[in-house]
Amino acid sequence: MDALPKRSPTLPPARTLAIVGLVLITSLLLVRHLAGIDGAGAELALSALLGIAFGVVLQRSRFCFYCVTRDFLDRRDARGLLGILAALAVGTLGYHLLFGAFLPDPASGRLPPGAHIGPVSWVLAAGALSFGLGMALSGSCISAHLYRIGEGSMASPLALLGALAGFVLGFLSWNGLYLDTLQAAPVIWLPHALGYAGSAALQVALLSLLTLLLWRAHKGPAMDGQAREGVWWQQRWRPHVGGVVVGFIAVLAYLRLGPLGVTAELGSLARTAASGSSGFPLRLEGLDTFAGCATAVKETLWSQNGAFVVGLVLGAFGAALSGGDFRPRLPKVPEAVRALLGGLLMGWGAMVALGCTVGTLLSGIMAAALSGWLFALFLMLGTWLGWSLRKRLDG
């Protein structure tokens, strides 16, 4: 399931236009419906629009953390990882420009509103390790499973079902982790010590160093090489193009709504479903005091993150249909088991780490949070372990 879907035959222009038109009409109807909701309509509509754009970019540029890491481990093809670094560079610069308006004095001891800046501890490392192992077993990160639903993947819903169960396990383990470790764990934001200029310079330097190392390690196709088969709407975007657009979307989302993330709605669904059941904590100590992918009990049908996720799947669906990438396929039993188990590990990891590769890693590093860098480090370790395990299982 984690390989690129085989392209379907080129669709006639008239049929392609009809499909794109149908998806566009559905998208507009969704946005119009959300805009009419009293009190939060504008935010919900914008969340859906950003989600649609995000889904298109993820699908067309194959922006999947596990897939691009596997490409490098298998073939030393670094193009996808360089696309992620491009997103982080654009987001870092954009976030730091916004921080100056939101919080003029970074040395005040306060944190910028809503930014994904979490506690640094072994719990974060364990969550990242679990998430990396889970996405390797399931074949995708959570955001990629969402866009692959738009491609017709029938294993991705199983992975998301496993993630819901993983969130419940995370809630069950939360109070012990919080009381023993997280309540005293430091929340480290680089501008507190370095200022905005120093923080941005340090992050750009680190990203530049990683770019240089990956560039030298690259042994795949030419850096500007990318499959260009088919008519223009079927062509894959180069990874760095997708990364730059993801960075711009992240900055716009933070400016108007809040940091990017894709697990808040999953966590809220899991928390709502499990609340009141036997053994579920009546109170989750300190959870709502941390920035990250919030997991509140649902009281309304639509939330900002829910609208974003629905828009993401819809945007990916339209992009996959028009690009010939919509290829429904039933998973085999071993693949289904790996999807469920991998989803379970990702759900637990995302819950205790307060987000996933989009929320804690992308949004966290863009916000100059040390938690984002630590998550990235242990995520890569977990991904390598999972990749090694899959190679042995596949034999």
Given for the second form:
Amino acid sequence: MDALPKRSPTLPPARTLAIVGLVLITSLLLVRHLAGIDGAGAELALSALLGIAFGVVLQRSRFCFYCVTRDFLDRRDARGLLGILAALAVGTLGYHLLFGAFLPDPASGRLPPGAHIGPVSWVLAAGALSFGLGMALSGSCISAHLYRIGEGSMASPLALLGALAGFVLGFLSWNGLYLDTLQAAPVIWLPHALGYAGSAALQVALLSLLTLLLWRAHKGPAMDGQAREGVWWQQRWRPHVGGVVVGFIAVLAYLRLGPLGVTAELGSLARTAASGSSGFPLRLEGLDTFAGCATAVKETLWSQNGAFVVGLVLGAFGAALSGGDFRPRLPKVPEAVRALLGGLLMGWGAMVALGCTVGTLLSGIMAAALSGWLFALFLMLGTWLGWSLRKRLDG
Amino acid sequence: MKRIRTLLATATLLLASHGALAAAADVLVSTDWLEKNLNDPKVRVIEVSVNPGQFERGHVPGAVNFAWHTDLVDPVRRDIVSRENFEKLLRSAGVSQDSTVVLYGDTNNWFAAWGAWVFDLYGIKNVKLLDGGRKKWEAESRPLAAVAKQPAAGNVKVGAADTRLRARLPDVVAAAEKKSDVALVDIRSADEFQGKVFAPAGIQELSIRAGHIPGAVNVPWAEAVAADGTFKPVDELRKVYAAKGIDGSKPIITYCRIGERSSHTWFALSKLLGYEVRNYDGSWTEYGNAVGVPITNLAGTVWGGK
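What I would like now is the form predicted together with the partner chain, since the data block earlier showed the form predicted alone; can you produce it?
Full assembly next; the chain just shown is listed first.
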């Protein structure tokens, strides 16, 4: 047995402590401000707090769907993907735990309140494919771009700008897609047919199988190796630790507020900005009848999702400062173009799929929605296509 | 002859008001009473709210959830729930012949009052409204539970609906055309009543005309409640409505946009003041679109089509 090195636990330098403390205080002041808003204050403050926690975890554990997929495709390093599976497993069990309380009888024909269980059709597959391509082009998915803003990335705001435009394209195509396909598309929730025990068992079995396959394919560093060298406040968390915490945050958010998602506010901003201009549909048919990252024309400054996203960026910013990951950098022109274009593809995809890797994939699969699994499948396909394309272009 | 009628009316009024004073305690329960009686197996608490996901994340401990737009209506016929389905629903909620049912909900008990009206239509006894509803319960930081329990099935029997509590379009048209002696109470906002708007802010405009039923008086529902959401005392309520000529001397019909807010006023007028009241659940979404019926529009914006 190796003897542990005997040294007293060090503290981060005073400069780091001070600057991280400042971000923390700013975040808490925001939470306090939100708590004071009449009527919705408690929910807004809680959203921001969960957002901060989510941002810290994403940044510390590098919970980035594209990065971890690329690790696997490039180097057969499966640790990041296993982290996502860990999040899904914890979330699946937690959601089923809550479902049992929220809706004791899953066969009643009702759906659990607010859970992201979406319509299953080719539109969802196309949206996921577009999203996967977009995240490969732009370098990460929307939630990862949000935490990258906290790391000082200048390409990420461009990607989000592209996503706003993509959302507008999504709204423009919505009515046709809804009337042709989505209106009649089935909304499939596994516990309807299988019961809670059945759907939880099926999902855990599937996730276990995927874990086994990934484990066998893994060629990267040892599974128990440190993610990164350095002192404790700079070390990245191991991916599965991040995954487990993400699963917990998702379940707690569903208990108190609603499923996690990061695109509702983005979509609402796009919808608010575009509505009223000529050619923008006066009515988005049936959009409000589906559960997912719902968008609305904004009437108040703060929404729950807005508070969550701002909290996410602040949390990631604090975590990045602590870890020495805050490195503002201007993108080169090709990177900027890729970010914008990728953002556009992601925005369209997230709009027609009613969410992104967080709202449709994580929150959907945790809720035992078939839509979540279908999104995951076509997302992987799109990501692989985008990855191959980039390799060909770069190499 | 006229004197006798006046005398009779006064006597009825006196009787009604006397009955009403006893009635307030019979049809309303306070948040305090409910918290003390939560463990009484004979008390069945039912939440009827309009916002989804609220009951699941926290409700009065032991309460069951009724979704008004699926449980209490027949959405295909646009009708109240059928006798069979209502009986099934109540039994699965653990309601028995000797139960005391307490209804409560969000948005000032609008839909809970709608529920109370449906319960009354079907002749269910011992149904009370939680005064102040969910809002007051939360404001007083009383406990909420997040786990819904399936109660043991009840044995309540539901009879045929008593149509005397429900106004239909012909009843309302007869009142509008002065063919029947009925007082109409429009409980919507002044802007809706005058026809300046077709629907409250943020609500779909579902009628093609704006305005109100001829002869109706406007007493917005909120005039029946105090600042904390509880009903005003009976004497005060009587004055509020008497000021608009609604004194129970003739039968009353209440209406709003879809019939839920007017249930709240129906409750105040019929259960607390003891007047003879029918709720018109078709309300403005039916009347405002009906063919060949008169309306009054004070704002001059009669027709919504272009």
